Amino acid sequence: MEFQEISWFRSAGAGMFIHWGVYSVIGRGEWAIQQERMPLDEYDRHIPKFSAENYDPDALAQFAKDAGMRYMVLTTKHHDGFCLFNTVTTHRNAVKQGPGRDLVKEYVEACRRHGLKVGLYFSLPDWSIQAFNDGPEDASQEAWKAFIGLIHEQVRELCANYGKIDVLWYDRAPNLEGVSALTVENLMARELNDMVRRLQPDILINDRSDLPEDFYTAEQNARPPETPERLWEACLTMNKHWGYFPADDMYKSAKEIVHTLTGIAMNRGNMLLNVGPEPDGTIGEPERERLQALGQWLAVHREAIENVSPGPVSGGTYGCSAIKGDSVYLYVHWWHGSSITIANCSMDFKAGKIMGTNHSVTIQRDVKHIKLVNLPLTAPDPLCTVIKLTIKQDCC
């Protein structure tokens, strides 16, 4: 893939993961059909419940924004099945019932006027077709071959229906019996990423198709891939769930989220953080409001975790570090008061600035040791202060 095709995602920096469906309206997560053993029929009953009657796009899309966010990521379809869009594989889809809209059509259609990237979430796994939860052993050739083609034909709707779209997230999931049945030979998965790249020639796929495709996921963890290079992101929850669960209050402070994100980025990721909205679409306040402090902190520091990698100064005890060009940020975690030490510091450094404030940075060498002094004695930004200092040209 030509390099202009990924340097988006490269720096992008953050994105919103979107899980919403029928399982929004019992309140106990995406999975609470395959937890509680739940039968596909009382699953569906709930159905009539899911009304998105308040699911506005735009404003989605505007809050996303506002949040410091460069795409979006919605689910399409779950492991329950339940399509968002208009599929002619199944009348389990919320044109046909809920909402009786193509939910997907306009959250593309949004992102595009706000420009966000598009990305579409795809459950590779179906817990309401028999067949998967039988698994290809035992069930028939028949009903294996009809349940694989099910999926190839959605994903080819996704791909043919709606435009342009930047990024395919698959995902994968036991069936209702606990067994992963899947694999890259009975998905015919690379029969399906071809398909889906000839349809759309620019997209980046995530590689839950168990193959390896243009970027890495990593799941309620910030670890980066083994391969410094390889695209990647992080995809995170606020509290312990990914759909909406109000029974579950325990959420990550804006602090903790600020700072996870600049783990990620210095690692060269990106932080796909999750909202859940309400069956009717709206996003609850915990989350707006975590939201909103991501946004104003992106607002001053974007450039602090855009297109950086790993520095080459030791975190200590402050935080960690990251470096682009002749700029090194210090992400500081954790303030110390009027100085901070670097230790063991081979780089010294021509100037120094908090940034978001005025307030320029003395710099003082102690043998093999950095010193910033005269600093604030406290935090100038309470989620994570950054100094960004320039490096001497001629010191490495």
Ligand code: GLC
The other form holds:
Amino acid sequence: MEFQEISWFRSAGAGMFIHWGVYSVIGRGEWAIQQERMPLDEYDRHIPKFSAENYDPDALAQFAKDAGMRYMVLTTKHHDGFCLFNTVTTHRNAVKQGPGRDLVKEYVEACRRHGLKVGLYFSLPDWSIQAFNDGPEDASQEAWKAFIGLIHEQVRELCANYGKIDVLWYDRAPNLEGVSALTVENLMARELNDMVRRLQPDILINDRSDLPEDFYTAEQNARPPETPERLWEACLTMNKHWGYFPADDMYKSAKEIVHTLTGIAMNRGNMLLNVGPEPDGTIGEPERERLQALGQWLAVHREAIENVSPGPVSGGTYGCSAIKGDSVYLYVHWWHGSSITIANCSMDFKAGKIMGTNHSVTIQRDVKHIKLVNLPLTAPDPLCTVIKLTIKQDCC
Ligand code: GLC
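What about the form predicted in complex with this ligand, after the form predicted alone?
Now the complete complex, all chains and molecules, led by this one.
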């Protein structure tokens, strides 16, 4: 793989995850078939209400861009097996039923028009297929083979029919009995990914086919992988669910989202932030507000999260830090008032500035500690103020 292909991901900072499908009609996340044991025929009666009539992938891409995001990942098929793309493998797809449109094609084209990298989420499990629910032990050999053939063919279609795809985002889940039976072997994951790479030589594949592949995915947490060089991404919801769930109003504040982003960025990861559109494709106001706030913050602070590494100065009651070249960025999560102390700091700084302002910071040092003084009494940025310090070259 070309270095360039890796480097866009390394410096992306943030992307938009989109969980959208027939489950959005039900409005209780995306697991009703499994968690409520909703029979498939009852589930499929919701397909006509999956209208997509306000689905505007250009508007979605614009939201993502304005939020400072560099890529998007759309659920082309979730665990319910309903495909948002045109496929010969099943009539349970958005062209033949419901919207009557290839929602993936429209999405891919919109991403390209807006200069966003194209990510496709694809669930390897499929609760609509009996063989998957029976598992490889109990299903007949032919039935299991047919299931694996179906999965491989759907992935092939996604990789062959939509031009250049930048990210393939597999997912895993247990079957209806709660058993996680997919393995690298019974899924033929190596063969699957070899095919993907033949069709899409520059694609980045995540780790959920149970092979490590190109990048690690943390879910609902910001913990980096054990190998610091590994590409990684943390996917996060804004409330507590991925799919549309109007009863869930427990949204993270924009401030919490930005704090989390700084924690991910300083460890060289990306934040994949989820939206769960309504069945017609509308993005709800709480999500739009947060995307907008994130965009405003990133417009000023992108430099502070792009291509940085864990900070060389200790974190403390103020927050944490990152480094790039001769700059150290203090992510001040908790504003102290007129001064901030960086304890046990061996580094010296020749200048300091509060990003997004003209405020120069006065730096005092005693033998061990550094004190930033004459700071404004209240945080200059309501989400997260960043102080950029310039390292004295001959200091360390
Ligand atoms: C969890 C959810 C799944 C969702 C995924 C995103 O595994 O169960 O529905 O798509 O997270 O990472």
